[in-house]
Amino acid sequence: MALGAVAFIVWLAVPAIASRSIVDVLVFTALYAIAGLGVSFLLGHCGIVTLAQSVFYGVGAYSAAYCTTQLGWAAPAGFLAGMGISAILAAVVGWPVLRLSGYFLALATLALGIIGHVLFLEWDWLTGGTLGIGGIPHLELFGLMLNTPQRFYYLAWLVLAIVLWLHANLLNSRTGVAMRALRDAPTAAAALGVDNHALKAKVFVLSAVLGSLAGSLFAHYVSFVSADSFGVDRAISFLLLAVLGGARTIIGPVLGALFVTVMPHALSTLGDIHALLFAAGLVVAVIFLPDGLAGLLQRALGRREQA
């Protein structure tokens, strides 16, 4: 209770304290775990490797900026018509692609990334092409506009928040055992009445909706939207940090989004092998961290509290 207390201190006193630059980094550190939330929620539960969330991450960015700028409408709006075309995206291709499994499956997933990329930068009509899509308004929430990276940093991990305590709730429920047993035994699953198939792309479209959700996000935050952000490198990014933090916690999309946006800026003044020294330290988390950054922190923390 006491290092939750401290915790939740430091995470106010973050803006305040913390440069500019660093509270910019921890607020991409939200949106990547709220879109990674949604790759954990497939990958340590359902036994799902995609490689597609970076299509629904810029479906939500494009559909607020778009929304926004061309239509007039309010930021909610925009937030609601990216994650219901995510939604029926992901149900309508999501369907036929889950009868598939292991790495016909993540092949799969792959070319729905690719796909994604290129019709996001054809589609110039819709996306803007190569030059993307500008003057995106900032939120603005309760009177106040959020336009400096300390302001938005308290909306974007109050809703990784949100998102956090319904991804417990879940897995605490009937649906998340379920989604245990289709993890680890799906015959058996399926023998106790459990429709398999159905509950994957349930799940791949709670998946596609997050994923939208931190896309929208992304876009009101930075008021430009290309091509350039949503490219399959985004989409191993994100598999990456629920690889890292590890999948099958509830903590672990957050570490792992730290780790991936944390560590890079951090090195980044080391000069031009800090890409090099980023590579190595994941090489080696993956060696020595088979349950990823939470499984560390668990072990730690067990041996605090027998201590």
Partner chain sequence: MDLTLLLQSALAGLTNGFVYALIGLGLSVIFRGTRIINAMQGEFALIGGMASYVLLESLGVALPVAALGGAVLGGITGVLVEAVLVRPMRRRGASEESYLLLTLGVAFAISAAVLYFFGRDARLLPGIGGEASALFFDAAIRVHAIWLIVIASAVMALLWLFYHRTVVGLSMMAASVDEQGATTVGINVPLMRTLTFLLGGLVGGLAGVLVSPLITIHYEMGLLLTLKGFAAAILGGLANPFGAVVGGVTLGLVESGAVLYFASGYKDVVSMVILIVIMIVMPNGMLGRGARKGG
Given for the second form:
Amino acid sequence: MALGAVAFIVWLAVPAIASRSIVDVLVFTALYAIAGLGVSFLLGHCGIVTLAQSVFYGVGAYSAAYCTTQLGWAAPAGFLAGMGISAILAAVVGWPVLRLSGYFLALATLALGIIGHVLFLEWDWLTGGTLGIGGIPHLELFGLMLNTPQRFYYLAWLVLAIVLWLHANLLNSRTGVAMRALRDAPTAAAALGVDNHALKAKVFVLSAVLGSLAGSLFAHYVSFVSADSFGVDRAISFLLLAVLGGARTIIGPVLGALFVTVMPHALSTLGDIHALLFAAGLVVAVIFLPDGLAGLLQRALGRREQA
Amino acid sequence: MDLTLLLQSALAGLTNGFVYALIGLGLSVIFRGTRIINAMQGEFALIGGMASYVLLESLGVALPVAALGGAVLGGITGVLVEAVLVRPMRRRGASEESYLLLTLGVAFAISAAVLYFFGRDARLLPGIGGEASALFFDAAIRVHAIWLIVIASAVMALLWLFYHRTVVGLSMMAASVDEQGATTVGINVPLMRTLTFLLGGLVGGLAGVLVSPLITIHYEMGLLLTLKGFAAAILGGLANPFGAVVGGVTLGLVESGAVLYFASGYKDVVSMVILIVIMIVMPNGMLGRGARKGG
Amino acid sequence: MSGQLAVTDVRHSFRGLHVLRGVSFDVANGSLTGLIGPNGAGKSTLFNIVSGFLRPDAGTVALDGADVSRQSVQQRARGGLMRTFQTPQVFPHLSVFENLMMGSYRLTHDGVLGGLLALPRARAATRQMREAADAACDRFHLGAVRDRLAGTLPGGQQRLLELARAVAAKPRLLCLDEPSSGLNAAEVEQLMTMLLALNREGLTILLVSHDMNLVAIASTIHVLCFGEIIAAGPLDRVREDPRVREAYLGV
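Show the same protein again, this time as the form predicted together with its partner chain rather than the form predicted alone.
Once more the chain from above appears, this time first in line as the rest of the complex follows.
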């Protein structure tokens, strides 16, 4: 508990102490953690590898951009439109695709990621293609313009905290237990009355909504979006942070997101080698850290180990 | 529709189709031998292409030797990946997803390494017959593309002979179908798995060498190549050695057909949609036969 | 009035091999019915057809008079048809307690949204599952291993856990597939006592096994041989049937 209080105080104080560029990186940590949470959720509790999260991240970002700049709607409308479109898209695409499993499913989602990226580029009447959409307004909360990294930091992390809380709720609920059961032994779950396919589809939709939420936040934060931000490499970052952080824990995606955002920043002075170190990190994590950073942390803190 | 244009696009599709087939062939070799979908098959091609480029341009080696060097380096990479990375995972009894994540990770590492050491420039290898083209009615096809098709066909035939006529080839199949049975009759199963990766790497490296005069070598080329190759292999049936060729050519033709009607950017959309639909509707591919074990 | 479970003229073949050739039998409400047969008789196939894992080529399966032939596995499970597996299927990375919670999945309701927001309805569902799991823990003496991961239990206890989980679902019909395989003599004895007790409480049980000893506790026994029911009735009568003797003893 004491540890939690210290962490909270540090978190509060960061924008006051840290440099602007660090705070900027930490905003991205929160955004990645929100989107990555969806990926982590699918991986850790349903055993589904998804490389399509970049698509929903993009849908969220473009919805926010299009609704505010082209349609002149208020920001919340853009958020809702993005989440709604993502949910429908995930349901329509997920229903057939989630019949697949293992390699086939993973590669199908990778194919979806590529399709999404191409469409973001080609549908320039909607997305602006490579030129993108600029001039997305900053968010305003209770009369306060969130136009600096410091201000946005609090919003992004607050949203993350809420999302994490919801996630914890779900894990402890009937649906959460059923999800883990489905991951462990799908046959037995079906024999107990779990509709495996429908449950997977629901979680896929949920994951897409999280991706969209993060994407909308991203658009309002950077106020410019272009197709470059929604390539397969972004989907890979989301998957990477889930694997690295430890997909079976609640805190895992946050640790993973910290790694994925802070590391490149720290290594950026080294130039292009940061990408290499990064990929090597993924390989090492897959081989040596089956429970991810969260597992490592758990062991370090000497908490109860999973048998 | 202009007939020449149609023929031209068919020839382009055929050429691309054999490129996909070569990648798919390597994927299917590794899948048949180890039940692993190797997400870094395209990176073997990247390594093969880049290595022969360096041998040729920087070290001044003759083209055939450089080409051989590229393929061999692909094979060596395959052996290293299997021995250093895949084996420890197998000992742990890793899941299908973990192997995919592993090979994806290695793919990014290789891509990033190429970026770091060679930069973002795209490079071209000289082709067999240089820039010369052959005329086929009124449609042109690069002489090199014809060679690519011939060599890819030869590789396929050699692989067929290898798997059906040689002791090593038969042992490799036995080791993947029934590990315990193979061990009891004295087959060194781990060695067979390493050899499988060697073979997959060689085929991948060769693919890179053959492709590089047509498609530029570029640090990002691997992933999409892997996916197209996978689509080819799936389309034809992963378990079937001829599948990759049938699937690759089909995919290539459909893609180039699509380009006639849609903006060229949609080419990848078409092939990715085909990939997804085939996996759902015909998981055993067009040629059927053979279970999709572990899929 | 047909029995709780009515299997009518079920036929099934694999690649031209007729595994089941017109099998009909009933499991009466409240009975403990056995289905025996030598290896390869088609028991597993029949069992999978009853529970919905296989679609028969022809014939129907009805539960309480309602045709369930077209229902999926999970639909039948939610309707109260519970099964166990020849190799016990526990959720290895879930605790024993969580495994038992899953038993009452079919009796509880709540969706993803309710779970996310921890709505009262969702919390009530979780509470109900926990209470049922607690009760099952006591009844099947699993309290000592309550928090262990199910995958770490020895085989006999996994089988017990699977049974306890199925019973926690309060099934209308409990189908057990070779429940004694992998158990030692004492454990089989325990199992028999337990099944008799459950049956006395009104649970309808279909027991599929090749083990004559175990099936002896059933009040009615159907004998399946080469895809056909060759005899039915109480143990004594079935045992005297010449065709059964031939099938089992080869005389």
